[in-house]
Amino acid sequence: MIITETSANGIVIVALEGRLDALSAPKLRGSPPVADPKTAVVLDLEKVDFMDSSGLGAIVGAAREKGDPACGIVLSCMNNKVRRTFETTNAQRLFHIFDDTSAAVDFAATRQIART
């Protein structure tokens, strides 16, 4: 799993590439912006080529640990494989999901502004 961090409009974008499974899930959970309860994160899933229940659990668990919805995790660019995993488990109802990363960043930034 390759994790790349960038930012836009004060929002951290965490792009994942590769397999999100039992081996890589702890790496995602330990990523500073994902682990920080005060940081809003857009998680770009476009290049995730495989995700199992451990990977899904890492995303859901990280979102729950954020606590404050304005500092939560917004998902973007789900490919069909990842989307199917979310839909099969009905986990998509826990997140705001966007097809475009810039739209996800705009949404997250608006939530951050509303919080202050």
The other form holds:
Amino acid sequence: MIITETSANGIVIVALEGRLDALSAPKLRGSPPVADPKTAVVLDLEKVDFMDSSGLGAIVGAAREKGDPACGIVLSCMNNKVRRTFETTNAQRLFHIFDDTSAAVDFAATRQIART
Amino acid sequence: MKTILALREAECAWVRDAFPCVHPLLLPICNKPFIEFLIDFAILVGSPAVRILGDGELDAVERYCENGSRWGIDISYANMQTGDSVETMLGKNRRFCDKERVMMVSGFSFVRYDKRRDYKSLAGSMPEGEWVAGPGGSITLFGAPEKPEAQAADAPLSLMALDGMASYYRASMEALETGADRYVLPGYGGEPGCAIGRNVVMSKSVEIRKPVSIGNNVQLLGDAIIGPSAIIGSNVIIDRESTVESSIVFDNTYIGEQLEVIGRIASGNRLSDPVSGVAVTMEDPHLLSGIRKSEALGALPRKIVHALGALILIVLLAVPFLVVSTLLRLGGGWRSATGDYLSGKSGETISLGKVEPDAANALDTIASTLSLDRYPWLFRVLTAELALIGSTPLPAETQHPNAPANALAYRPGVFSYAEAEQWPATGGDAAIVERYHLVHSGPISDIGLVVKAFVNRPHEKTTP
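Got the form predicted on its own; any chance of the form predicted together with the partner chain too?
Expanding to the full complex; the earlier chain stays at the top.
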């Protein structure tokens, strides 16, 4: 699993590449922007080619720890495999899901501005 | 122009209560799933791509529509949240919209249109904003008109909210009565107002009164009166001397003898009055019942006959199998791969080894002629994991075109009915013949079909 962090419009974009499974989930949970409850994160899942319950658990757990929706996790560019994993578990109801990372960044930035 | 179809669970919650086995987007209107009317309209408007948005699960819809290639368009799926505004929905699908004009159909409403009219020019010339709205939903256009100067003729377009059983019944009857003039409806029809599906078995004394729409694999027994205004789904049996008039009969429903179903919706063993919304669940299976695969006593004779047939084949083919397979194995011409296949029991899979002799020589010919590649499967008949003859086992992980929508339509077998009837075993049509025999064949006719499959299989392989 390759984790790349960039930022745009004051929002951290965490792009994941590879398999998000029991082996790589702790790496994601340990990533500073994901672990920090005060940082809004856009999680780019375009290049995730496999995700199991551990990976899903890592994302849901991180979102729960953030608590404040304005500093929450916004998902972007889910491929069909990942989307089905979310739908199977009904976890899609917990997240705002965008098909474009820049749109997700705009949305997260707007939420932060609205909070301040 | 692209199209977004947005549906919130709250808008169609009544469907979940009334028809628990049907996804609201797949609710049949005149034997055609609701989503197909929306897709047809998107195509009429000239959309090459459709995105289906939902705040619940879309799995069943995705399995049905797949990627849209059967309509010649691109269908994709995405999730939204219940409280999302129109702007948020567009933002969430920014990449899909891609600066093109977008038509958003939101809500659970039946779109009344006329397939003969030119909606493409009309939509292209309409200004941005709401095109049509009703209590249950709206159609809105976003983005600049593609052909603002074009003079397009006005075309009928309105929405009928599907907010309960009564409006659903009205929409179905309206689609049936306006028929193939305005909508693309399923079934074969030599004359207006009468559309009949495949494998419909009708006694000579059955009376059909137009308009009617009858699905696939339907049995209409002696002196039954169908219509006027009857919509009969697929895998339905209407028993002797029964009348179905101004009613909708859902898929997999049995209507007993000498019944009058007038102005009702029958779904499984549930009979509903669309006007009052009152539903009665029948306890007597002779009156009204859901057709399900019998797991009990009714299936026992078939299992015994199949097991006996398998035992005979095991004994007869034991020596040829041992000799031919050993020789082919030694020569590297006997390759087997194990895969998971859908079991006859819902949600379960079975592991089967599939053998493909790869060399065309005398031994290979013997193996093919005697169906030795299926020999190991015969033991699965003894343990009732497979039938001796039934459906072609479907791979567990794929979205196969023949994938069964219900258990009634699938019983994996060593030999398939499609092979017996020499239907193309891999095509979508194979499912039709298989489902027909699953419903209609008995233990004795199964033995005859096994013999046919045994004889036809080598021939099928040599036929291009």
